[in-house]
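In the block that follows, a single chain appears as structure tokens, in the form predicted on its own.
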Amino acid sequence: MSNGWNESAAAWIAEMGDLGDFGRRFVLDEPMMALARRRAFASALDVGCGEGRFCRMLQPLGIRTIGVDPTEALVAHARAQDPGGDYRIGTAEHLDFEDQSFDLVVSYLSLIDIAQLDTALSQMTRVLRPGGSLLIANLTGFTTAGMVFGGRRPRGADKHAGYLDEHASLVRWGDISIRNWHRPLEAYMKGLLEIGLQLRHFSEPRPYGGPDEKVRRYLKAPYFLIMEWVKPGPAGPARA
């Protein structure tokens, strides 16, 4: 099954624009940036960076950022938008970096696109320095199970699959058609705990702006969560 990203890249770029969609612009960006500012990170790897928007947001903080994504059209767009940036073709399951290369690793709504979750988490942890943070924004399991996404299951979802059953489905809106993976929250928590990371932050962020109708819909059935996991070891100094 194709993951759909190559075919959907142009539509995705148009959908995101410079500011991102409702969820990024009015729910996730502010708390994700607050966590990035909280500690003195010097280097970051954005795994599944897409069109490079969050990489560009991190750079004014003085964080040397590298973005990695397997979709060539998205990486090409990221490079065009930010010629001085560092954007590379690559997958979460095979990160081509030395051990302990980054203070911060970011997965901003990319875990749902990854088939081999345990391998990806192992790779992200490997390239993270002791004391560094893995910062995750993800869809909730209830959303990816299809219980609240658009009020119905995504097309292609197994009608017999439930919240506890890991499965992939093709999610379509507009001209975008991509494969997302559903996993219960337990799968993420067990994977991160078993790899030895320590949970530092967990939140289900509320909207801080945006159209009233979308805010009301989101508050009725929130579909994002944010986690910060720290690799044991000496911690860097907190930002003032």
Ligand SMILES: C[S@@+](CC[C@H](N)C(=O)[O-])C[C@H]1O[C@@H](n2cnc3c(N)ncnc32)[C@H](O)[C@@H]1O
The other form holds:
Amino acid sequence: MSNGWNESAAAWIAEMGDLGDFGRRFVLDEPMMALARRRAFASALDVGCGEGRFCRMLQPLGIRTIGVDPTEALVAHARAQDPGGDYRIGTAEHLDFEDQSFDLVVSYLSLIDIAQLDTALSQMTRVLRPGGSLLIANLTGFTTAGMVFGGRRPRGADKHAGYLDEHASLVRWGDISIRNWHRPLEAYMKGLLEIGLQLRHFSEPRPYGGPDEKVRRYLKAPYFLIMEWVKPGPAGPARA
Ligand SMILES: C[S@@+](CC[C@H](N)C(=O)[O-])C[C@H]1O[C@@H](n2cnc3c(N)ncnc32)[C@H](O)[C@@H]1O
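Please could you give me the other form, the form predicted together with the named molecule, since above is the form predicted on its own?
In what comes next, the whole complex appears, and the chain from above leads the way.
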């Protein structure tokens, strides 16, 4: 079954523009970049890189990036935007890299798109160097449980029904129609703990700009979280 990404790619690219949508530009980018800056990471793998925006943001820090994404139209756009960059077709569940290849692995709002979470987490951890970081931005479970975004929730439907059970739903807004996975927070935490990663950072970021109305709506029901998990081993150097 298609996850809708190829069909939605053009609309997605238009919505992201160069600067990203409200959530990326005004809630996530700054804290994600602050975490990427904290250590002197030399190499990064962005899993579910989409059209490659975050790879391009990391490169000025001197980080060699590779972006992986299964959606051909998004990878083609990433390559067109950044002809010298390295963007590959692939999935989180089958990362075609040697063990311990990267200092930093990023999942920027892609875990909700990935069908086999435990396989993906084990692949991301496998390609991470000891001491390296897995940096995650994700939607909160209370958001994904009742996710309809631009669509209308059926009258009387419970917003958080089925929170504890993993399920996929089709999410539509504008010309975008994609499949997203809902999982309770426990599923992510359990998977990450069982794989032996250590939590170094957790935050529920606040908007630092953007249109008042969007900020007000976000503060009423915040929908992002950020985590940095470290693979045990000697920590790399802090950034000078
Ligand atoms: C919400 S977008 C995020 C893209 C980008 N990281 C960003 O923040 O703009 C989710 C991405 O996950 C990708 N994706 C879907 N299934 C995937 C899988 N199994 N493994 C890796 N990425 C996947 C989609 O193609 C899409 O580009």
